[in-house]
Amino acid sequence: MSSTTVNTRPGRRGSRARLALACTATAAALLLTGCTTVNSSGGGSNAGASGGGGTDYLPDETVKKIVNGREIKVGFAPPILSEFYTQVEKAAQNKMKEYEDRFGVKWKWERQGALNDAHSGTETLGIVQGYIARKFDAVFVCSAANASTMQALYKQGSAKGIDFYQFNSTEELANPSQAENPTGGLSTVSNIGYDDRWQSGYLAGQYIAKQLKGQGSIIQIMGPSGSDWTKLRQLGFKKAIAEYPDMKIVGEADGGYVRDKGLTAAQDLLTKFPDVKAIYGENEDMALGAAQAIDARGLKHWDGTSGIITIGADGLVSGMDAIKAGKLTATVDVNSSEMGSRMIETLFAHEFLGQEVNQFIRIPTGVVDKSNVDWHEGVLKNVLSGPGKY
């Protein structure tokens, strides 16, 4: 899916509009002379375009004058506090530290995630309402709540001067006809993430099919019934398997997106279907639970020619350790490190430089198995040891 620059919202504050004009004029002049780059990210369908073309050519000293020591108060609202969202947050904070050192940005960062009820989104709604009441400047949100409910909340907050950025979310369902209606009524400044259908479910299904040469039975551990993430990943996964008539999904169970429930679900399914060739866990924690179930039953993990294939999706350090240990066959790495970094780049371009940013920013993904796990894990460990901390 290609990205489109469609956000035509006016600047949140009058000062931003003035900065935008100054920025645009400066950028136009500097484009003629050649300057250093602010946005150093790459990859993806819209690489280097998170903040608009002018941002890429502004020298540090010019940006520093535009920032002028301003502090920005940012809320971070993941659906749950987990290993994945820790990776996203750490990558974001590394980029924040870079911008602090280079441009003098002052950050006030607060994180709140659901503690008890991640998958209804109810707690996230309360957290976002709290950020609105406390007048944060910008909020990053990933929520399992109904899309129309979230859009109404974003609209309410925007009217009070707060900008919202969705990340790792399921806007594909809220906006299924982006080709005809690119904004789709979304009330966010930008949506930063991967496509749950084709970059998560479909890639996992294709990997299994290729390893098994298009033959064999599969069981799957799914997220909570009714979850938008589950709907989308199932769409992609089943599309991939349907392309191989000699493959069949024989059983499925709810693993709740957590490891212990994934373990229980896999144990039940392996009892009913002991001859399966592959297990698909919609996220990595459930896949790791399934790997434990394989060990508990004394079954063999996939070694490249035989055994049970187990694949998840997220790209966790714990998952990569399991791949190296031969306990997990593969994962779809949805690139938490670039997601976090691009979130800050996008916010900075919009909030400080007053630029229009892409409504949809797609993060590149990739399947990780033993053949490439070392460098994927190396990137993540490098991010996690970075200097950002707020």
Given for the second form:
Amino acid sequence: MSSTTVNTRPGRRGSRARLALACTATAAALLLTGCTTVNSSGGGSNAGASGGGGTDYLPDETVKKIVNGREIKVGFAPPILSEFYTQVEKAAQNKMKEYEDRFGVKWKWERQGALNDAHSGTETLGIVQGYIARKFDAVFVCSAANASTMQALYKQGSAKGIDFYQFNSTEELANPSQAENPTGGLSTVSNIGYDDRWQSGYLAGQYIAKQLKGQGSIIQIMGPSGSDWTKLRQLGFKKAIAEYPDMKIVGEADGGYVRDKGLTAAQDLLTKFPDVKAIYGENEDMALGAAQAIDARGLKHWDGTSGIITIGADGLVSGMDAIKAGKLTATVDVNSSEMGSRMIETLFAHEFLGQEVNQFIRIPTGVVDKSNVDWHEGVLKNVLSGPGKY
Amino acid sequence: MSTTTTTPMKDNKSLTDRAAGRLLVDPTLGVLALLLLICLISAFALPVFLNPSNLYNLLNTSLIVMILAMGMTVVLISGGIDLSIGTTMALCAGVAATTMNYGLPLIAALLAALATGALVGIGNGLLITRLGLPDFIATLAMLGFASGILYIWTKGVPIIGYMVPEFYTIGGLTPLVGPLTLPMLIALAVALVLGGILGSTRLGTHFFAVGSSKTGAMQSGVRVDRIRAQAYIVSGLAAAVAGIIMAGRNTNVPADLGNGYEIQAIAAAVIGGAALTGGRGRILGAILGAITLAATVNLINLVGVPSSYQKIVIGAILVVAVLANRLSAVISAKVRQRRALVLEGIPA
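For the form predicted together with the partner chain instead of the form predicted on its own, what are the coordinates?
The complete assembly is shown below, putting the previous chain first.
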């Protein structure tokens, strides 16, 4: 699971002298500390999820000299504008504000997300091409577009001096060889995503199985067929359920990643399978729609011993509110706040300090239910009320 | 409740012959037949389909598209098309939710949403009648404006925190009386009002006249531009009503809430017999069209097939419905021609 491969491309910008100073200082610091991880933030990083470099090994004054008041133009291209990507962006901007205050770096930040069909990826391609044409310094991309199409686009942009960072994407699982071989076609500086994509599906399946003691039938509300997220979360979920022979997935329907379709799909499936013990909504909005379907049919939500379990994935404030209200049983928090923070740490290490950064940076995930929702919600609300704004 | 440009034959044929003849010329009966066919197939394939709770859910699910389709039908009858209806619904839902979040009373939120829908309708009307833009382009631009406003305003973050107990009732999540939900009653009211307008008022006649022939209507003294603008105000208001219900049903308002609903509304209206060329359509047809779409999705969900099949099935139903409508229009024209010849004493 841990990040083992590194990107060996040096930072493009900055004078050779600055780069040499940074590399020398970093190397010296690494020799002294014998450590390659960055300072972690938010919900606690696992040891293997090392970041892209660090600033803790150098005095702030030294980093300030390296940065020298430079301005960096960064594009942010999520697949769609949503609560989840807003959380990622806010965490990133908090980190940007911190670096601005500490090191004097100046940021130009632009966000553009698809407004129509996020799952085709077509709009994201246009947005990224726009960033390339406008000569941004670095671009964060999460796209549902075909992996090879994205790699070609990254290569095209890199040739024009733009650094790409993938986030929240599924590529290393869609092409497992690239996880072992970073030269296998991956064209980004780094890939920052949550720990082991299908684990959100696997964790959800495990949670249901443990709560139900390995017995009962389940229905699933899925994202659009063909989506990488859907495919991979399905792999994880089915893998977890397969470990319990007395558990069965009896039905599934498309919820389109949105709440009202999730509600309709859950209503239809609850009619056909009134005895189900759990509903897996592949994302949080669909799980919340399913929770509404339980209310609409006058059924009972899971109270720890009986009722219907509903579990989603994302880790949204609205999901956590529903958990506290007893309407949603659990969610897999894929740690949007740490993802956003790590994105900026990695970019800063590569672009300004000229450090080597990990090709795959994996953010830990965890199940949130009533037992720990206060902590997770606290972290999230703290991030959302942070000072970052660009 | 509804009207068409066709009239039933009054001759000495048997009741069966008249019913068969009417089936050929009346698109509403066609969609009813299609719906019954789907229900029959579903009932055989999956007995749970006829489960009362399933039929109840199916009806509840269809209501938002049904209301949008009724508004769309009025626009289609008058010879236009409203591509902005889905995003207008989302915008109105956003206005209602935000107004509630500002702490204003529920009635103010509802009025604000309705006013927004009417304003969008007026905007569409002005773009078409004053700037002379084609309906397709004007409403496509309005789709962009409404969507853009909602994205800028929400910054892509769904609006939450506005739900009060009344909103659960408005959204149909809490029944109003017995099994009846408020959206059911609202849809019925919208159907009665629009059906009444189309069937029994001068305005309704003008919608049909303008849609059938703008020039002819103008020569008859109909204020064509005003009538066309009024049709868009009707669809804007229908979108606002649907948006208010959607805000309650969804319990949050994401900026992309209305994506794809314009297509569903057009599909339901066309399946229900409305002609894209104008002058033809029925409110009852729109209702049946929306239920047909919901029944299709329901069947697919019950069977458990992937969404890609859903799109194919809906596409196929649309093609069949449009072909049936076209056939019905041709037969209807021939029947009228034959009747005219008979009246003139010429053997048909």
